[in-house]
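Okay, so here's just one chain, in structure tokens, the form predicted alone.
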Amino acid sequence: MASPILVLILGLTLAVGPRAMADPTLSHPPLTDQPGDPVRGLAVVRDASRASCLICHSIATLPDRDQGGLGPPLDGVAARLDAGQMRQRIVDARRVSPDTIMPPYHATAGLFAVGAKWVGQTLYSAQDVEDVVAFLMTLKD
């Protein structure tokens, strides 16, 4: 039986269409006054009991098995995106690419097929987002 988080992610990705780019330079300001912690961010990225980034993405330096290949590898992502651009993709990648299959991790508007238990809830807290951004910003090579 699939985990509730995986079912939620799959439910969010049902309407996949041709990829359209909005503005790839869109940036999102920090969600908290507390800076992100890259160590906590790595824990969130790897947490298979939640909406782990490794379901869809891979990071070559991590020993985790069964990393995803659906999304782009995250190796060197900090060389391609600044923190605000990365944060926007985590908060709600639909603003950057309207037809993305990446779920919005810190948005609740415009969702469909969301179980009653999760209506109005974000996948990641504001601090989780900041922590993930801090970790991803360490991936420069």
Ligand code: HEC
The other form holds:
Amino acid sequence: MASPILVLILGLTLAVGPRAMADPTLSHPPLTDQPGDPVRGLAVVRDASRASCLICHSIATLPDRDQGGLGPPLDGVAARLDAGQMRQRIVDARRVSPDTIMPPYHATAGLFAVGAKWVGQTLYSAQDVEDVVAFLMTLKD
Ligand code: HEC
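Okay, that one was the form predicted alone. Can I see the form predicted together with the ligand too?
Whole complex next, starting from this chain.
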């Protein structure tokens, strides 16, 4: 008979297995043919009606007060990630970091208790995502 410890280890491995497949280098292709507009992207980033990035992140070059500290500062993020990796985090950061608190801005699957009015809708449109990526790519240092 298999030892209970082995069964436990196997069970835990199966339970966490798919999560171990999360990939920080995961890249998402562009969502539109239209190149992103960084100026519009900054306005989207600040949009308090759609889970502003600044609730959780800080960007030292912005004058905005009460910037967040729950996520890493986004200063210099363009030196750490390329546009595809940046896009993947905005579209659905759970693919990169399964337990993340960062909202999936362009995904409709795997959400809980979504209000009837918002079922099937994303927080950001495809062009919003491209504009935000274009803005983030300006944060080189
Ligand atoms: C509710 C909090 C929250 C919000 C809102 C949020 N994020 Fe995040 N974000 C995080 C956390 C926490 C991480 C760290 C990764 C993790 O969770 O494992 C992160 C990681 C990131 C990263 C990777 C940074 C790095 O250095 O690797 C980027 C880029 C990013 N977020 C951009 C954004 C953008 C752009 C927005 C708005 C569209 C946003 N985030 C909104 C919490 C948030």
